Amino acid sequence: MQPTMKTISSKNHKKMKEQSYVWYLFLLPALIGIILFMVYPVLESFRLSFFSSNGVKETFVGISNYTQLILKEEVFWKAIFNTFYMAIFQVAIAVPLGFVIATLINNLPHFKDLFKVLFFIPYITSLVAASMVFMYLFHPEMGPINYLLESIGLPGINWLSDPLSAKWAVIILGIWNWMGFVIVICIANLQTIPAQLYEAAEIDGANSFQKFAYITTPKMMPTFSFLLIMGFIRTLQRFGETYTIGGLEGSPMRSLYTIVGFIYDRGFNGTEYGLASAAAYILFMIIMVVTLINMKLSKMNV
């Protein structure tokens, strides 16, 4: 008796279904890793935020960790101020400057790839290693930056001893490190703008500035939105460079004390795991609100 088409189709479907299970087995190690090292810590941290915990004893305290942070911990608000101060200036300088450099590189007739590589190298450099190099560059007596300032008649600056200049030293380090990413992303978008738009503008008599203002800049708005969101997410989680330069207390005078530094200090140094977990979730809420505001403003401008 010959098998019918329906029987053959059913067998093929069953065979394909069995084969698909094999692929799920290959995904299993990755899924286990995600659950163990990402999902579980996130859920456990959320649970801990409602407890007073030193790692051995736990006492349920409800939302008192959150109220303590918001109402009583002045150093937490100082960490928020420091984090936002450095984040806003770094993103506000790095994105426009990176866009200008990307435009110049994109208009070069030769060596575009060479410049992209040169500017991208800092982005893949270890922030800890870069911070140590910048500590030498900003040294008040031996640093080449003060040497350059004094050679043109300007006074030297105690970069890492003054609270304000220490913040700006970290901002300059952050711009140097992140600039390559901004440039590469901007160049990628610049190369997708149709050349016909510029040709049509030339026929209509538009000059270079008008083409830049009315064609290039509007076409770059989605990229600016992406860079703003990525920049704020990155800078609001700042820790490596401030810890390397300012230590656990963010010296001088806690001017480099960031939100993640606060979480590390109170969690691993003070063994206040509940308070540190609550601070981590407040940071999560801050990043989410900033991201939503950026997305809303970006949609209004597109």
Contents of the next structure:
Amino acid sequence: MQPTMKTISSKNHKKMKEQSYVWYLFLLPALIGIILFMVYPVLESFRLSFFSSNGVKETFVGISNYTQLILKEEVFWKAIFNTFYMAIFQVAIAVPLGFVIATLINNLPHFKDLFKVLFFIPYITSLVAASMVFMYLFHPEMGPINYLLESIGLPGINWLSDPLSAKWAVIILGIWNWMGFVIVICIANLQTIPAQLYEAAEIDGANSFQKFAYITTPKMMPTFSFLLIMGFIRTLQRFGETYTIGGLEGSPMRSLYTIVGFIYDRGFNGTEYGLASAAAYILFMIIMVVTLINMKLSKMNV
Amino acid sequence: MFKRGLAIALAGTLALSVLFTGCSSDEPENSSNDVKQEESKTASGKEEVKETTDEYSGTVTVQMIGDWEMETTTDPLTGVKREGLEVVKEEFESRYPGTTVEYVIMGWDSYTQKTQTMLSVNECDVYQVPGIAAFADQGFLEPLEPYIEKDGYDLGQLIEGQIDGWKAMGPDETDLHIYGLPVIGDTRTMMYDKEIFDQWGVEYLSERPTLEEIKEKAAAMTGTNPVTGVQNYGIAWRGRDTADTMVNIAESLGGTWGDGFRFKELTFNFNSPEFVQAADYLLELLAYAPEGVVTGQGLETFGTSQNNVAINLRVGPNNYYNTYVTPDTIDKYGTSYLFINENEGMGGMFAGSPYSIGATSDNKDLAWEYLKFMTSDFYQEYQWKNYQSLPVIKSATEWDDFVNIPGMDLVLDSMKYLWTPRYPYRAGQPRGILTDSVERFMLGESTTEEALNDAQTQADEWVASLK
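Could you please show the structure of the form predicted in complex with its partner chain, as a counterpart to the form predicted on its own just displayed?
Let's see the whole complex now, leading with the same chain.
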């Protein structure tokens, strides 16, 4: 008896289903790694946030780590303020500036790739190494930045000794480091906008500004949403550069003390693991809320 | 018949071997009959008599923190060869035939957590434990007093204060006890640029300068150098050490940081009159320091031939070594003691690294032998010569390589004046709280009294918050 189409299809389906299990076997090492090194620590950290723990001795304290952070730890609120201050200004400057530079590069007749590479290099540079260089650039006496300011008649700034200018030094470093990513993402989006839209607009008599305002900018909105969300997630987790420049205490006067800096300080330096875990979960909540707000504001669909 | 005889012979051999093995005790005994003496050479090639003993066996695993290397390497900057740990491994194994040393080397990043994990799972026998108090408090470390007593180990060979500095408390103890032997020494001294002093016509710093002397000389050397025309600063210190410098000054004025050893029991004197006086003094010095000194800028050229700062209030061991072995700078710099409290005869924060035995070590007796070996001339000289770690033994003053470096005798001597035990508050939040407050008055954001009162309140609140 000849096999019917139905029986052949059923056999193939069964065979394919059997074969698909093989692929799961290949995924197993990665899955085990994720469970052991990501899922377990995340859950363990959540459990720890309800304990007073120095890593060995543990006492259940309920939600008092959370209430202590929110109600008593002024320095935690200072860390939150510093983190948001630097995050807001960095994202608010880097995204529009990156977009403008991306537009300029996109309109270049030649050397587009060269400029893309030049702007992208800082993004792949180690932030710790870059921070060391920036400490020299911002040096009050030997630094080229003050030299430039003074050469145009402006007074030099003691950048890293003043709480406000120290934050701005970190913001500038952050913009320099992240700009390449913004530019590359913006260029990728700019190149997907159909040329016909601009041709039609020209026929209708639109000038360059109108094309930019009514075609380019609306078409870039999903990219701006993405950059806004990624930018905030990245900057709210800021630590490497502030630790290198300001040390464990976020000097001067804790102006560079960030939320992750607080977690590192209280957890790894002070062995107050319960408190640090609670701070990590508060940071998680903050990032989640900020991301939801950003998605809502930028009308990004999930 | 033959097979039966062979079986009986084999069984007899086995029984005899078991019998003889059974006779040897697991507990090593210090029988002087087992100790042999042999000629040996120290790292500098000096002949010494070393003792060897074959009464120990097994493996001792040693955890070490820092840039230790097993093999000989060459410093990329100076081109100087650095002998690897294989040298000390070979020496120990030759002193204790039948034993093996293994090393677990790790970086300084998160060393407390890594050490804690290793102690929890009995990874090693011997540990480098700069954070000894926290580990002893958790019952992770073996008390060493019984070993010292049983062995007749001479604590007098160590520089004064080194044992007291690392004393700690076990979980159920109320007094400080010995849980670690000092191995790496550390201290701070003042350094000054003799060339700048000469150019300004100012007399060099005395060996034990007073607060007034420092201020006067710093003021005299701030401005445009009369010979070179370069801007000079009278004084500077490492920005992140400002709080420690203030504590040193306050203690020299009769103050103390506070009292207690366990975090929950700490009390502080951060707003005492001596602290306020020290803070005001540092504020006065600020007028003679480079801009940015509070946040660690301005001392970049100190220790080089291009230096523009006359006095550095606080210098660590690496600075001395690098400065004094370089031909350009060997005669340029001088060294003085930190501020000393005349009544107590002490001044400066105790620092360095002790080594301890893990409480769950399987080979504690051999681990103790390794600890003793680390305080031997051979090991200490190896560390100094290859890693510039300050020795902790008095006999270092007899090493040619050591005494021929200018200032090193003073540096070594300064170690015995350091305040002991190690300041416990520096391992907790009060360290950051004090730094924050010091920066606040140094940057003109508050008065010294306000800032120190705030530090006192915050530090007290932190202690109260500990459950």
